[in-house]
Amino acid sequence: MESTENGSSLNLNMDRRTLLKSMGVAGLASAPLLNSGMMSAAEAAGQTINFTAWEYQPDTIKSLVANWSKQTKNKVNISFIPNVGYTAGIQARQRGGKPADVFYNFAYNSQKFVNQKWAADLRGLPGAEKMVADMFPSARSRFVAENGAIVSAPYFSAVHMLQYNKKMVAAAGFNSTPNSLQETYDQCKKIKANGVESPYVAYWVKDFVEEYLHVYLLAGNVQPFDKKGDPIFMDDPKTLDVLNWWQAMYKDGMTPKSVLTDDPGKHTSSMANGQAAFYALHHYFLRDIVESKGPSSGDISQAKIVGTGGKTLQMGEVIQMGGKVTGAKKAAAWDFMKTYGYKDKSGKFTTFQKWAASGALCAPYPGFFTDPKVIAAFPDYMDLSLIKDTFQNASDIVPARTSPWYQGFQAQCGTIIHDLLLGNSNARATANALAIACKTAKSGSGL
């Protein structure tokens, strides 16, 4: 069988008949083990779980957990932590004595936590198998380990898009959006030259820039690991292209001198009020560009990073199950996550339905982007039939990042890039530097 980018058994290019086959004879030689004891989750009604979040919409989380309560007669009691410290805190419940039963986690933690037994291994559990195979090819490793372990289910997923001035476009001369990063670069100097500051946005910030390195590499064409899960970018010529174009971006002026510890919100007023034409993040943030109702809001639209050529990033974050948790409580614990993080009991992606209407989230399936209540419930000026093109066929999820080590070079990621943006480093020397960093962490972790 193929391997992944970071070393799995489960070859991405398979049918979803073969995989689900594939699985589960793989589930159901695991079964025994895992499903020691379990029952069905009829069975399993009256239990209480506990489940943690972090502080996204924590109404809509309450909504949807009163939703399960009420329908399996079981408890939740919800704890939340803040976004920032939250690996720092999930991690301490997980090794004291109040742990989680179902936690959101990030992703690049997910095999981590599996590995320290803080998480279980969901293979064998009934429709395990099934919710892996019914996901988009492309995003099935963020959840399968590289031993084929089911590490976790989503919580939501995002692609990383380019939302836009129509009218600054248009008065620059242009009749699309960039094809390319350099065009990217063109078309913001012209901007520039019409009366716009600081054409383009993004949040560079040192915790999150290792999500752009990813996505200026494939939106260049470059691979940025190999199947072990080592980096190779370096090696790749066109590398130097993308930093060189990275930094050039900063020191030339076209974004502002401040984006580099600006946040979100910034971003998005400096969009809604005609002062930026560019703002590369996840798809989602055009709602609240739109909705913000600013002198430029209806201006905006939404495209992909790079016309032609190249992908972008799909990321997102995920849900997992306690590594303690046994019996009825598991059983519970289980059908909470199908729900959460894929269908319901009637086969309905009900979740995820909630979350399109109060955020604009995806889901890594194809039958989200197909479900007719999804589609009512995404505001009409987001392009879902883009979306769906770009989780499909342009974009790709960089399986190394959910590797056990990769939290290490995350944290090395922002001052290497800040240095090479503020001028103290060159492309070469970037390039150099990002690999010895991921080749210390893979190293520091044992692998």
Second form
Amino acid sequence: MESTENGSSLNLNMDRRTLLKSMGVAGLASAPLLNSGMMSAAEAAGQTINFTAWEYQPDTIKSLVANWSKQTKNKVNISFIPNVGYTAGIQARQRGGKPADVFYNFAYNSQKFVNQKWAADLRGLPGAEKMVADMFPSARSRFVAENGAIVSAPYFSAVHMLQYNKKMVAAAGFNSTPNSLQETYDQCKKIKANGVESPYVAYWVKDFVEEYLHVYLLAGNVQPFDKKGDPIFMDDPKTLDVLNWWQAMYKDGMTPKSVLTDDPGKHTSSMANGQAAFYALHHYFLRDIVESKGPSSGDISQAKIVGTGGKTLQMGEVIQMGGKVTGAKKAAAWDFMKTYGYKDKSGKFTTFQKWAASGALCAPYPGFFTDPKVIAAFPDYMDLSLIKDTFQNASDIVPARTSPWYQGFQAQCGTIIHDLLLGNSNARATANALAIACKTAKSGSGL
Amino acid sequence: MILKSHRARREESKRSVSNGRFGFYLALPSILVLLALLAIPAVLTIFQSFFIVPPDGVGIGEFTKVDNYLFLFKNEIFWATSLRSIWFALIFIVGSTVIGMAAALLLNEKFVGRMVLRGLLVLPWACPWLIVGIIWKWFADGNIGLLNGVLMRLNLISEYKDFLSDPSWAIWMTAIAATWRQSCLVALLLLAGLQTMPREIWDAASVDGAGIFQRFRHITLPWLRPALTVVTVLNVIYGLMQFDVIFAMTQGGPGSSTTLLSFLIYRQFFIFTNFGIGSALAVALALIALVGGLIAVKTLYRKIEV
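Next up, can you give the form predicted together with its partner chain of this protein, since the form predicted alone came first?
Now the complete complex, all chains and molecules, led by this one.
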């Protein structure tokens, strides 16, 4: 196990579970360090940080960066890579010898980057343990690797929610949203009979369908992976129920046939125009539906994706520090990361307040949800307490999703699930194929 | 006939050698750039295909002889994807050549608005492949796509068809989208070839009683052979290497119905970070393109006897 150059007061040989347990204590202990810093802000001033991000709200990013630069007298060179191809772009820069000092990354790449020394282990940096300790316990393992390394800071977090049309659900004779996958099917069937051709929409495109695998497995009370990252879902008979349900939703026309290639924008439009009753995706999509001001926008509300498992998927992307950043630059880079992914020097969620206002994005900190500016930033139609409760009590990040091998599994998931939905495969064969995909991803022998 | 003196011939020969050398020096910077940008990566890729390269890309790694290739050849996904890539490329090559040729012939005729049309021809070609994919994704949409509207108006379909989520249609639709852009380049190149053709040859053939199809077959086509060879080789390469349009339209789905070799290469390099297998795949794809290119040259290229 590696130690960071600044060292740490923690026992660095502890595993993730031990580390997570001790986070509360460590957080309190390291709280004074948060503001003092191991290297003072003055020492870290005058640095130039190369920051790479994908192009979501670039103007917001620029303004956040400009604020930090102004306060700390450090310069930040921002480099944007389009969302499409970001993974390839960031890796090509790493291999090409032009790594960024701080960069956005997909959570599933984060541990791999630390293992390959493209990203730094943040343990021991002032306030790093406190940052993790301040998170929802459900969120922590996205940022802490199995060996205890702190691999990243949050960029944003979200939970899968069910956006639904209140009028359509009521008109179909239901007084609540579905409480299980089967109830989802039943409600869809009734709403379809009422004239809504495709009541359910979701972002089931090839590259994204893996998120739904977990959403539905969790809803079906199936634990997808064990602590070692082995696919225990394949031995659980409930997995077959989930997969059969999923196939039936598509085959029986509860979703549009085009759902396998449709973008979220189209689903948003379907909901806003009254062409769909349910839309399962991240919580912040409610904002897009309502603000698109379609004829049905005002009828849309949000509910938990409730299943027998009582949990849904919590996701989020991360920011990481380059593996070769050292000295004063490292102190400056970490200060930037803390401001961007945690709190600013005055202890406020300045960055997240801005993201909340501009995109209804969340942070995985309970304190975020009680911040008056955050509360004010969320529109009235979004039930912030419901979202907070989902983060706190009704969501799971599925820790295997940040494992170094996971992206290999994710890449194969799309084909396997699409084959199921298209009727080219049955539930048993799909479960087996997913398990094999997991095995090949771990051994790096998949094609 | 003018007989040149021995001295004059020697002078001319000297000048020719000197001109050749001068030309080489002028081309040298370009040759060096080409070597750096094309030859070195190509050689490196072939080299890496025999190794297990470390994921961080630093160092060579372990020499595995031909294991990477054996892994591919034993894998049914590789063969299925190769066949799909060739099928996609065939639709692309035939489609863009035929449409491009038709457009070139049309734009070679005199009519009002010809210059405007020639200008418009550049527009699709100026669009990046990814943008073409996004445009066509909306165009072919199963609910709101213009294509469905047009087909309905023409009574060719009775209800809106979801082309992209239907595996049997998806490969066609992505190939047509890519063809749309490529046929513009083909038209431009062939139009340039047509404009070098002396009008007198056509007129003489007309006087001799040759019909329009005979003139096309016996005059235009042979005249365009060199340009057609270039165009077909380019089409083979673009068709087999296609990635962006499909990525934007279907991401290789639904299922694996539009997953081509280029997708497998991307996956090996950037997802599995398996440079050895990725390089072997790239070499395999390059070989398929080479064979396709050679077939095109062998079929189309004829030496002009003077």
